[in-house]
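Shown next as structure tokens: one chain only, the form predicted on its own.
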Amino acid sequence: MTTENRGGAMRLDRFLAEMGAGTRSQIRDAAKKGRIRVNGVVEKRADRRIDPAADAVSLDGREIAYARFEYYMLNKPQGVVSATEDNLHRTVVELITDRRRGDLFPVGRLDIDTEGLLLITNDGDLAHRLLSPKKHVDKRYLAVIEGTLPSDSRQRFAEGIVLSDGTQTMPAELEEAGDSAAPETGSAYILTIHEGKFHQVKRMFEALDCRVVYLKRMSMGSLRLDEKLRPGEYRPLTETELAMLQENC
């Protein structure tokens, strides 16, 4: 353990960089206007070590308040981008609009087009562990698609589907959802894959000669999508669901 870590103490300018108040240069130039306060003090040495859960920083009169981690359940709309930065779209944590960190991340990807389950958070290690191959954590899918797929293709996704350059996919879950369930004209499935390969469930479609023309995620592991949020909402997630995601993969 690091001096700077020692009984939870860290530098202030490192505990206002992870809370996306700007970077060290410039949280120093703040500090140096007097910008900072520490208990209702003006403080101007940037180095100087605080306890983020006792002590109280304000920069420009706002409280800045700590979180190590946290976890935003996040239905994506389409149009925008799933990283952290982009030069033409909007990204997915942009949408994030309280998030206190300046470090957060979507779990995974999903395309421009695509809707659904985001899960954005600032966790490395719960999210290695969603997105290893060796955990085949669920990702459960709603598909609109046009054609018509063969009458064996619930066995031959159970059996996993071979993908148009060869990939083998691993076997799936295909189960139809009505026609209730498709915001478009089209036939609605529900597919359950333990993978992530690129633009797999379209490609899995594909190899039938079926088009996806809507697509939503629903689900990853125990984290289901809130039917609540409409697409571009969030929340924090629950402490159950936290606890659930952890045990589970």
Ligand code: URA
The other form holds:
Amino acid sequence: MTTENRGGAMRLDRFLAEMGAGTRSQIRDAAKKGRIRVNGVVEKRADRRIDPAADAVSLDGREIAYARFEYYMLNKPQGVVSATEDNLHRTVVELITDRRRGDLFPVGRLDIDTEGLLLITNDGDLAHRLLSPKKHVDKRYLAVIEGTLPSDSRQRFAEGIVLSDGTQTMPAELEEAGDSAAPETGSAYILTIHEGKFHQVKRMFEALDCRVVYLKRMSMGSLRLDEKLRPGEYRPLTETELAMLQENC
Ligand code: URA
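The form predicted together with the ligand is what I need now, so please give it after the form predicted on its own.
Below is the entire complex, every chain and molecule, led by the chain shown above.
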């Protein structure tokens, strides 16, 4: 889901910078070199105002459409970091190859070895609401653990777990995930948590002496991972998904 501009005129260099075409100085340079056109006419003044809803802007012959906000659902693969920049690893934002904007970021973090649902957007207000500790937005994970959980685990999760550093978590709901989700050794569970502490799911299972060997986020609030997306694939949110997210947080 992409939202178009309703905010009226804006500077050409800001328009292009927001759409990830380069820094303001690179854009000024491109303009001087005649690489930018507005409505088919070369425009050398990078500071002129344009109307993103009405004017056609191109850089090196490639038309650049404006999007105020973009929203993508990514099935995060393992080995990729939940960041916008990283010296060592590929980032989740780099996986969004169709993105129009240069200021996308992931809403929250999944560990490098965690897969699953990650919302990628530039809507800071929505991100803030989804991540706010006051909102207790539900996060549902599929966790495969080594060994078997103690028989009173469901009860212990429901009361909240004390982590190894003494942190008390909020109550969480544990369900068995069924044999189809479980690997040959180990067992699979669905855990729903209502907060987002560092490595929370892994640490909650660790507190019960079990090691998580595979973790996948299935949903966040009303947003559910589209099971058609394989790890590394993404798609824009639908209008309904976005409306439900905005309503529910
Ligand atoms: N909890 C974890 O331990 N890791 C994640 O990536 C997400 C939740």
